[in-house]
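The chain below stands alone and is given in structure tokens; this is the form predicted on its own.
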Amino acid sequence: MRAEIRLLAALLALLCLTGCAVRQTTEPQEGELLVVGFSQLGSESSWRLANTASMTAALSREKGYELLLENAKQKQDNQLAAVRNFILQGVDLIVIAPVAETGWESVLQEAKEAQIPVIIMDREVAVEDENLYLSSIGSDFLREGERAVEWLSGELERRGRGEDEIRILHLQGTYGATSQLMRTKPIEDVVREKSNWSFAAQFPADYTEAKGYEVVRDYLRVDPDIDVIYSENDNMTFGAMRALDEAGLSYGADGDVILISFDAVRKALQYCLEGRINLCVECNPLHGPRVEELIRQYEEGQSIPKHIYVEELIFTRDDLTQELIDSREY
């Protein structure tokens, strides 16, 4: 019995020594992989899949990284659990593509106390203390919405419909996400300002093709009198197009319904070139190389900008060629 006790004591002592050794090893050794925990919000769209592929390629083992990827399936609770798990594992850095802007203070404070830097990617977080994260990198979603609304106003003038009653069917993304909030604001502002613009309806469609199809199909069965569909991502637009086809309504460059879509994935640009989508607002998902460069700058002790916005374009049929579309990475 005493022998067993002595063996157990020896094992406990060994574990304690091992634990102390791990805690004391704070600097990575030469050739060691940098461990990055990545909380991806989901896989709900073509854009999101391209974003994940970009991150996976940029933070590969060949480039010196071990990427721990967690898919939150569009649930913030899953993200919070993933980030806390990364903290427990003692990763070197955390990247978060947040489902929603709010609800991050506590877990970011935990990461800060653990001395783990956090990069916010794609969308943003609303926290009082921006020192809780290292930097954010993504699109200027507000400017995307403003450019779409500016184009729509000009297009209606060009068609001689500047003073007509304009009814807009608005497909919104995941409520509370930066992309939803900022793409929604400009169109709501203009509808309030212009007495002849109104919303036929506004529906959350979760950035998915299935939901976009479902809500547009159901709405058109009740009221097919719409002039514009303002869709906050391409996948919802694809669903809306199917619903319009079933309802026998024309759309696009030569149709009655104007289609505005966000993201500008290759399929959407192809439809735009064919005249089926009127305007594609670009939102570049290829953040992997940008995040990797940011990490390298941080590791080298360089000054890191707090917010980084990616330059993006808008496309109509006149701006596109087949060669340009075929050359796109997403």
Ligand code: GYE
Contents of the next structure:
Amino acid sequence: MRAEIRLLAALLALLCLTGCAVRQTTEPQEGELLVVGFSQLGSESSWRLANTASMTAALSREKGYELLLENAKQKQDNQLAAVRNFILQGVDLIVIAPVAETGWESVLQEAKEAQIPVIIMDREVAVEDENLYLSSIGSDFLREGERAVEWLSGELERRGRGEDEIRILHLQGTYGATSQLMRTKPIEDVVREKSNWSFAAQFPADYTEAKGYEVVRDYLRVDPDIDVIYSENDNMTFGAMRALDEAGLSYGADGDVILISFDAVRKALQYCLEGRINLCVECNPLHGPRVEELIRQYEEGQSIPKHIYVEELIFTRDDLTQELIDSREY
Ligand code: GYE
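Now show the form predicted in complex with the ligand, given that the preceding structure was the form predicted on its own.
All chains and molecules follow, beginning with the one already shown.
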């Protein structure tokens, strides 16, 4: 028996050794790694954390990348400094998740002069010359906003409130971000068109739970008479829910205030299934594999699409099951 165990152990050790040896020869060596500088805009939300995790997993050493990740803490100046540093270091490629759309022209020009291709991920950049970057990949934020607004009209009709005065509290993401601008546009357009819809207030809350809580709490102290909260991300919604709870206001599928939330991270979907959030508008953060594929195509000299948008859905309680939520990656 002992001898058998010893034999087994020896066999296992041998397996491990050969396994390790195999890995060592297939793993790219230092000089063979493609160096990618990634300027992530921050870590403000659950969406953002999922996005960073997706990028880190996709651009791993095993896959042949050395990822230099810089977190800009929601400040564009930090991003500009990070990108300039990547250029100085002579990285092979740069990925930017830009905090706001404007202000990118010079640094992208510098990257271009250094012949370093740039991929824009998540939000977009507003530059006249699209040749300043290789490709942009993200969500159709305008479509997300339009879907939310269409759903809201239908829901008010269903509740028999189509003709009522509707007061909307609007929580906005970081000003100047594509996701803020494009999610804001459809709701502002419809408020302009419909005489019975109005904004109780519009607040920037920087996509964070803390800010979402603070502004809604302070607002409800002065004016609790609201019908809808249109919140441009889940974390601000979570903050708003806490403020609503404290104010003793009911919300969700069976409550008074209608809650619309963007991102559809797992916790928000769970609340939606429980009837506490009315509508989750999906925004997919799992761009890592898509960016990796783009880089591979570029390296192989294939032609690259200029803009890539991912497919997304909207969810109400009726569209969800626990199984579906548990199977989601973020
Ligand atoms: O909705 C929010 C994040 O730009 C899509 O940024 C992104 C947004 C996302 O902080 O949660």
